[in-house]
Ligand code: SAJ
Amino acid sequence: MKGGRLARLLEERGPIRTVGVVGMGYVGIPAAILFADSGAFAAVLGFQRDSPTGRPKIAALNRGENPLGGEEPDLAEILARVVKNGTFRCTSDFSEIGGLDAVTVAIQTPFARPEDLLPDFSSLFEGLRSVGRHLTPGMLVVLESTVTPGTTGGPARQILEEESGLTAGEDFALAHAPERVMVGRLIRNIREHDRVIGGLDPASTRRTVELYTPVLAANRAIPMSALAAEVTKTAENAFRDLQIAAVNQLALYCEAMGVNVYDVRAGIASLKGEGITRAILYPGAGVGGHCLPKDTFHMERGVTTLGGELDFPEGSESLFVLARRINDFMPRHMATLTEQGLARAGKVLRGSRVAILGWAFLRNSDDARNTPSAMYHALLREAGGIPAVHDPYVREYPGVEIAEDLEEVLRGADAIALFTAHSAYASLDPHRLKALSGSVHPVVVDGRNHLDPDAYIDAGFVYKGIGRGDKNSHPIRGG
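Now I need the structure of the chain on its own, in the form predicted in complex with this ligand.
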C-alpha cells in the first residue's frame, strides 16, 4: 500500500532522536536551539554553508554566542545552555545529515528583484540539494521557509528525489511547517504561535507533528496537507496586508471628508460581541518588512501556477494585489502631503530640505527591509527635494546616508516627515524643532499618528497627518 512503506520505515527507525536544521539565520537558530533545549532529542546540528559570512557565524554559535543582531529575549541564554550541555552544535559538513532522523530547512526566499516580484529560490534549492545528497530511507525533511504554494510537492520534492534516488512519501517523509517568527520575538513566537504542519501524505504529517510537539508549549499543531500549509502561510500575511490596506484607504477617505480616521477607528473597533469583530488595524506611511510585501505574490503565483478553473469577477484585479497597490501608495501620499504642506508655507519641494524621521520598517527596530521610507526618499529626490535621514537604530542602508544625530538632520529642515513611530520621536519639543528649522512655518507630516497635532500647530508648524482630515487644513499660527 502506498505510504505503507513509509510508515514501516518510520516504525523501524523508531522515535526521532537526532535533528538537523539547515540555515543558521533568524528562523533556523531559534528553531534549532529550541529543539535542543526541549530535552526530547539526543543531538541537534545546525548546518551553515562555509562562506565568508557563514564561517564566523559557525564559530560564534559553537562558542554559544548569538550571531544575530537586535534584542532577542531568551535566545542567548538558551543557546549558551545547549552548546554547554552538548546537545547543539553548528557545522558546515553537510555529510553529517546522513546520520540524522529529521532535517528542517530554514533558508530565506527573498525577492530576486522587488520590481518583478519573483522569489529567489536559489539558496533554498541549493540547501535542498545538500540535504538530498545525504538523504536516507526513513528520514523526515521539513521546509520552514515561506514558499509559493506548490513548492514542497513540486520543485522541492523533485530536487530531493533526484539527489537521493529515493521517493518522497514512500522512502522518506516530506512536509511544510511554515515559520511564524517575527524579529524581536523569535523564541516567544515559536513557543506561542500554533504550528501549521502540512505533510505530503498522512505519515509525513504525523512524523512532523512528532518532531514539533516537544517545542510546542501551550500551543498546538494544526495538521493539514503540505499545499494547504503553503497557502495558509502566504494567505495569513496577505490577509494582514489587506487589513492594513483597508484602513489606509479609510484614512484617505477621512482626509478627503475632513474627519479624524482615529475617531472613526475607535468607533468601528467599539463594535464587539459574540462572533462580531472588525479587526481594524492602523493606517500608516506604508508597509515594509520581509513578509507582507512579498507573501501576497507567493499566494497569487500559487493560483496562477496551480489554479485550475479560477472563477472570479471578469476583468477584476485581485483584491490582495490591489491591497498591495494601496499600501505601496502610502509613501507617495506622504510626498503629496509634504508638497501640500510646503505650498501652505509658500514653498515647493524642489530645493526644500526634508528631514525623514525613521528608516526602519517597524517601530523601535533596526530592520529596514523593504522600508516605505526608501520609496519616499526616491520620490523626494526625483522632485528635486533634499532629503536628510535619521534613525536611532538603523546605521546603514545601500545608497542612503543615515545620521545618528537628530539635530543635525533637523537643522535647516523646511519639512519633517515621520515614517517610523520610534519612541524617541514622541517626546520631541516642537518649539525646539522650529528653532532648528530656521523657518517661520516649518512643515511636519506625521505618517504614524505619533505626534500631537495641536502641539505642532500651536508652535507655528504647518501640520499634515495621514488620516487627519480634522487637522490637515488647520489655521496657521504665529508669524
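Given the form predicted in complex with this ligand, corresponding form predicted alone:
So it's only the chain below, everything else dropped.
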C-alpha cells in the first residue's frame, strides 16, 4: 500500500529530535532558534552557504549575535540563549544534513521580470540539491519558501528524488508549510499564527505537524494538500496586496475630491456587526518587501502551468495583477506630488535637491527588498532631480549611497519625501528642517501619514501627502 512504507520508516525513526534549517535569513533564523528553544529537539542546525556574505553571518550566529538589523523583539535574546545552551549552531557543511530527522528550506524565490511569470528558483533549487545529496530514509523535508503552486510535488520533488535516489512519499516525507512572518515581528508571528501544512501524503502531513507543534504557542496546524498550501500562501499575500491597492486607489480619489482618506478609512472601519467585515488597510507610498510584490505572480503562474481550464470574463485583466499595478504606481504618484509641491514653491524638479527619508520598506527595519524608495529615486534622477537618502537602519544598497547623518541629507533640500514611517522621523522639528533646507518654502511629501501636516504648514512648508486631499492645496504661510 502506497504510503505504508513511509509510515513504517517514520515510526522506526521515532520522534523528531534533530532539525536543520537551510537559509539563514529573515525566515530561517527565527524559525531555527524557536525550534532550538522549544525544548522538543536535542539539536538544531542552521545551514548557510560559504560566501563573502555568508561567512560573517555564520560567525555572528555562532557567537549568539543577531545579524539582522532593525527592531526584532525577543530574537537576540533567544538566539543568545540557544547558542549558550548548545541547542543551536550554524554551519556551511551541508553533509551534516545526513544526520538529521527533519530539514526545512527557507530560501527566497524572487521574480526577475514578473511580467514574464518566470520566477528565479536558482537559489531554492541549489538548496534542495544540497539537501537531496544527503537525504536518508525516513527524513522529513519541508519547503517554507513561497513557491508557484505545483512546485512541491513537481520540480522540488524531482530534484530531491534525483539527488537522493529515494522516492518521496515512500522513502522520505515531503511537505509545504509556508512561512507567514513579517519583518519586525518575526518571533511573534511564528508563535502566534496558525500554521498551514500541506504534505505530499498523509504520513508527510502528520510528520510535519509533529515538527511545528512545539513552536505554535496556542494556535493550530491546518492540514491540507501540498498544492492547497501553496495556493493558500500565494493567495493570502495576493489578497493583502489587493486590500492595499483598494485603499491606495481610495486615497487617490480622496486627493482628487479634497477629502482626508484617513477620516474616510476610520468611518468605514467603524461599521461592525454580524456578517460585516471591514478589513481596510492603510494607503502609502508603495508596497515593498520580498513577498507582496511577487506572490501574485506565483499564483498567476500556477494557473497557467497546472493546465486547468480557467473560466473568466473575456478580455478582462486579472484583479490581482491590476492591484499590483496600482501599488507599483504609488512611488510614481509620490514623484508627481513632489513636482506639484515644488511648483507651488516656484521651483521645478530638475536641479532640485530631494531628501528621501527611509529606504527600508517597513518601519524600524533594515529590510530594503523591493523598496518603493528605489523607484522614486530612479524617477527623480530621470527628471534631473538630485536625490539624497537617509535611513537609520539600512547601511548600504547596490548603486545607492545611504547617509548615516540625517542633517547632511536635509541640508539644502528643496523637498523632503518621507517613504518609511521610522520612529526616528516622527519627532523631527519642522522649524529645524526648514532652517537646514535654507528655502523660504521647502516641500514635504508624506507618503505614510507620519507627520503632522499643520505643524509643517505653520512652519512655512508646502505640504503634500498621500490621501490628504484636505491639506494638499493649503494656503502657503510665512515667508
